[in-house]
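Shown here is one chain on its own, the form predicted alone, set out as structure tokens.
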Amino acid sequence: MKRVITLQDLSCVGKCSLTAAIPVLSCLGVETAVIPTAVLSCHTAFETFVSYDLSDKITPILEQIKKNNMRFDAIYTGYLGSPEQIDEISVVIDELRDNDNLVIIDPAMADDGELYTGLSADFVSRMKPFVKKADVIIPNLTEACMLLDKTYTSPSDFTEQEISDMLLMLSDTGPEKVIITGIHFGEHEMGAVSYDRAENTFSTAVNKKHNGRYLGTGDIFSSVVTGCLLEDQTLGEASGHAVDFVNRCIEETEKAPDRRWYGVNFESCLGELINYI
């Protein structure tokens, strides 16, 4: 069996990070480890919220993690907190990483064209040699343009050859790997699209576009990504597996609008992961 370990907050209400991420991945068959970076009473998505940083427990933990030699074959990062946080982080891919684990990174700080709630525009700096470190990187396309200085304006007004620039131009950093999410395609559909540089392949992944906004949805195209790639699919086998189990999670949500804060009801879907691996 696999093993991943995932670093992301935990929110004790709303279903996002690793709420989310360990869930997708045992499900797949990744058994999951984590390292949380922050507690949070609910998602920042909410009114208010306490947050409770977890900065100065991370390196106590990776020298435990270090002095019982434990190894991991994927090491997944998700939504830091702050800038020094990614130097934090930075240190635990840099001890952890050996010739054959494969390094995921989820640059999640922004959508729709604006920072998450309390990151500023260091925080950004900061990421971008961050993501250099990384085998796989999955921003969406408003952190895609904020990583390459590009201006976002809508969805819509990106070309087919302006999103595989912007590919070429991510790998060209330093990852092998590159998943775009958020591409629309048409009025009717959406999805991903992916470069994997060793491959030399292009492949894009669409599905149905829903109106409205849909929590945690980032996080679990990362994971279902992040699985796959562990079972030896290919780049577009997983971007296409993650775009298709999202949209099944969006489907499930619509049925109880009333939820749709607390994140995607993406627990009635788990089963169907079971297809994918």
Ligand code: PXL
Given for the second form:
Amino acid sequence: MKRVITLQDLSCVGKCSLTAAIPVLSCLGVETAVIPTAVLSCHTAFETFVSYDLSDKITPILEQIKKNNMRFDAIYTGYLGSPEQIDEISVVIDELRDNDNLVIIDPAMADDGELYTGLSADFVSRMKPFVKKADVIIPNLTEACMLLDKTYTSPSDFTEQEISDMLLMLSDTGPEKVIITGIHFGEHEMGAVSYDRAENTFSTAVNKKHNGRYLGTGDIFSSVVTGCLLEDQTLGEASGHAVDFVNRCIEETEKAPDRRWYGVNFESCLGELINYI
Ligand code: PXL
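Switch from the form predicted alone to the form predicted in complex with the named molecule and give that structure.
Below is the entire complex, every chain and molecule, led by the chain shown above.
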């Protein structure tokens, strides 16, 4: 069984980051270890929250991991709470990477053209060199624009050529595989585009477009991709499964729209992940 270590926050209420990643990866048949980077009372899109930064716990945890000679087939990072923490996590990657494991970075920091509450331009500046360390990066369209210093207006303003160019530019900075999520295809469809430099292939994954913002879907998307890549699927296959799974989670959540801020109802769909492996 493959073993991943994922570094992201633990939000007590509002399913996202670790509370979304662990069940998804487990259902994809991957052993999931964690380093919680912060504990929050809830995710930052709720009106109020408290956040306890765990940056000073990361190095001691890493030391123990090294003393026990623990090895991971993938190192997967999600939401990180502060620019300084990006530097700490960078060291974890350097220490845990070997010739065979995969480094997957979801530069979770923004959506719909805006940084998440509490993050600033400094965070983006630190994220730019950080993503170069990855084998795979999974930004949404807003995050891709921020990483490339491009202006974001609306998803419908980007041409197919512009998005392919963005994939190539992001891959040129280091990561062999790039997926950009939140791409709109006409009025009724949305999905993700990806580029694999080793295979020299582009792929597109499309499903239904849903109105409104569903928090935590980026974390679920990246977790499905991580699990599927560890099952030796191609980037295109992994991205296709992630698009389909997120669509199913949103469909289930639409049945109970008042729950939206608590994250999507992925629990109703977890059993379906078995079909992807
Ligand atoms: O889903 C991304 C995410 C993860 N973790 C925390 C967040 C968010 C998005 O707002 O606030 C704490």
